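So this first bit is one chain, no partners, the form predicted alone, shown in structure tokens.
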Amino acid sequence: MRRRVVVVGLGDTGMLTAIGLARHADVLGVSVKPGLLSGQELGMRLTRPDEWARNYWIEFGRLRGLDRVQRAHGEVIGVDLAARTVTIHTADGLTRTEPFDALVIATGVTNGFWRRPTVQSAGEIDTAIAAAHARLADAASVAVIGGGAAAVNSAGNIARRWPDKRVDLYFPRDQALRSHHPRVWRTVSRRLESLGVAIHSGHRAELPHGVAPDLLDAGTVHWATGQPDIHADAVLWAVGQARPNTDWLPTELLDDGGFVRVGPDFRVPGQPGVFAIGDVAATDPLRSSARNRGDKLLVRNVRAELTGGRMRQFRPRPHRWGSVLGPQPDGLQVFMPTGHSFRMPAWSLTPIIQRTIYRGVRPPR
């Protein structure tokens, strides 16, 4: 008998995880998007929306590797583990209880506007990104407030999109992108400079009430290291607080930051059939199983619980790895581990995310 795994968000890894489960199981994907609404690629989204829509904002009808999988709009409001089950409010309004066997938690983050655990309909995602984009479009300056790669990769973005606006980088370190190998930054500065982008070190913002804003308002921002304030058309805030969407699990199964406790082998200590996976998950300080296909090995140790198999583990990466700036038009510049670089060509990006990764794409109607 085929047993029932439900798996709780349909982002990058949760769909992944939930296309490679969907051979060996009845497979419930739940989602408070009606598709693939990625996190990631951040500068692209704001400057050129329809390009990035392409591979990173795709309706999972249109996912053929999702044929074989059950799919719930909505959001799981609560979960009762003794007797296996979740909870969930629909997008229509109705609420209803699902069994499983085996349960993934892949919820993501809450991450500025670009990353919300609310329940949102097709055409309520296309008029939000279409108001971010006019609004940088609109703006003659734009700061950017953040180390990290969702900041680097919207400065380096919008300068290059739009070369006559005024484009500053801020971040509190010496350096950005911390969470890298240095070799990274050394490279990644010496192309935000050539495409006109003020960086700025050394700059830790105040946060207004403790909490960065998540609009792309214009603002004047203070500065806790002493600066004089600045003011721009647009300020873009990307420090990095990050927000575990777990309000619905029970509390026991979080750590001190509300992150999802998890053992080498992504399952949740104590819950056996329980796991979770990607930026939910608290596998190691960069909670990297989001970005080294982590899916893989989940979806391994999925059937190894459900069939008395053996669990194999994830080994985290000591840096954080892969594109920065994201697809130019020179093609998208892929960092490893160590530093080092290698380039694959623009025309080579779609086929494959759509048709490797994806597990193929059908056309929009």
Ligand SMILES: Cc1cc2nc3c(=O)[nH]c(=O)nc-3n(C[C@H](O)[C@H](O)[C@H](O)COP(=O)(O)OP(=O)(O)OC[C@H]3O[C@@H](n4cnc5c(N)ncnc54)[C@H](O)[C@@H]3O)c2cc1C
Given for the second form:
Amino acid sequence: MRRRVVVVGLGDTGMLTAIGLARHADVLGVSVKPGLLSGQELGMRLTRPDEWARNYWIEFGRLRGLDRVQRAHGEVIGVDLAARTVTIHTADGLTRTEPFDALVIATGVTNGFWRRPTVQSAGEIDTAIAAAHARLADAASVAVIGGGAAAVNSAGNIARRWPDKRVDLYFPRDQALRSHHPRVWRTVSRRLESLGVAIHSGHRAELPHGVAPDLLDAGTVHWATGQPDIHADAVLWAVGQARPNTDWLPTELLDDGGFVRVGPDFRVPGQPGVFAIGDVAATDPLRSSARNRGDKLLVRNVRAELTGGRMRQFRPRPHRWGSVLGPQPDGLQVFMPTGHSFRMPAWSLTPIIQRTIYRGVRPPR
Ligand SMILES: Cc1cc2nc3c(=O)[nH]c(=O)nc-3n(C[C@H](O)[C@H](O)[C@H](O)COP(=O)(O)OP(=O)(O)OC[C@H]3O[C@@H](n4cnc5c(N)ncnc54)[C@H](O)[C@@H]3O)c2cc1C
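Taking the form predicted alone as the starting point, write out the structure of the form predicted together with the ligand.
Entire complex below, previous chain first.
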């Protein structure tokens, strides 16, 4: 008998997990968005939205791998672990309950205006993406606040797309990209300088009311580190205050930060058949299961759980790795955990993403 798996959240990892499981189980994927709206490549999304959408904003009906996956557009608002059901508030205003034999929690994190767990239609998503692009296009000066990959990626892409704008990158320590190998910042900072980004280390921004504004408005930034205030036509806050999307889960499943506790096999301790993956899963300090293709291991382990096979274990890397500036005219520079990099040619990226990773994408209608 085929078993039923419910995947909550069809972002980067939930979508890949659902595709991988579809041949082995009846899969229901629940998503607040009507398509894959990836959290990756913020700078490209802001500066080249049409090009970005080709690989990172794809309505689910276009993803061939999801053809066998039943989908629900809506928000999961609760789980009954004893009855093994989830409750969904659907986009058309209904509430329904769905049973599962195995549950995959892949609800990601909330981070800035670009990653929010709100129910949206395709039209609303298109409008929001276009509005952020227009906002930046109109700004003569842009201040990017933050020292992680999203901030660095955005600053580099904005400077390249609009060489006439003033682009400033501010971060609190002496270096940015502190979760990467130190070689990565040495390489990337040279690239930013060549693109004209003004780099300001040692600037810790005061967060209004303790939280980063999730707008892309003109504004003045005050510094807890004592420097004079600055003003920019657009201030992009990318300070990494990621909050896990776990309000719908019982607190006994969560760690102190609200992330889902998991073992190295992605199982939630003490909850048979319940797994978590991606940015929401407390796999390791960097919560790196998404970029390390944990979805493949999770598919094996869900199958093992349902059929009695052997569980595999996730081995996290000590440093963040992957691309930082994202696709550029000269290709994609990918940094390894050692800080060394290799480059993938620009022409190869869409075929790799669409055919190899997503397993087939239909053209837009
Ligand atoms: C193949 C691949 C390559 C990568 N390469 C890189 C790289 O080079 N560099 C790098 O920095 N990172 C890379 N990453 C990682 C990436 O930055 C993030 O870690 C990844 O986007 C997180 O995916 P996620 O599925 O956990 O979250 P998300 O993609 O955010 O998906 C979560 C989804 O769940 C939805 N949701 C939330 N709550 C609910 C609810 N209650 N009900 C229903 N839906 C809900 C959210 O709105 C969202 O749509 C890569 C990831 C992948 C998969």
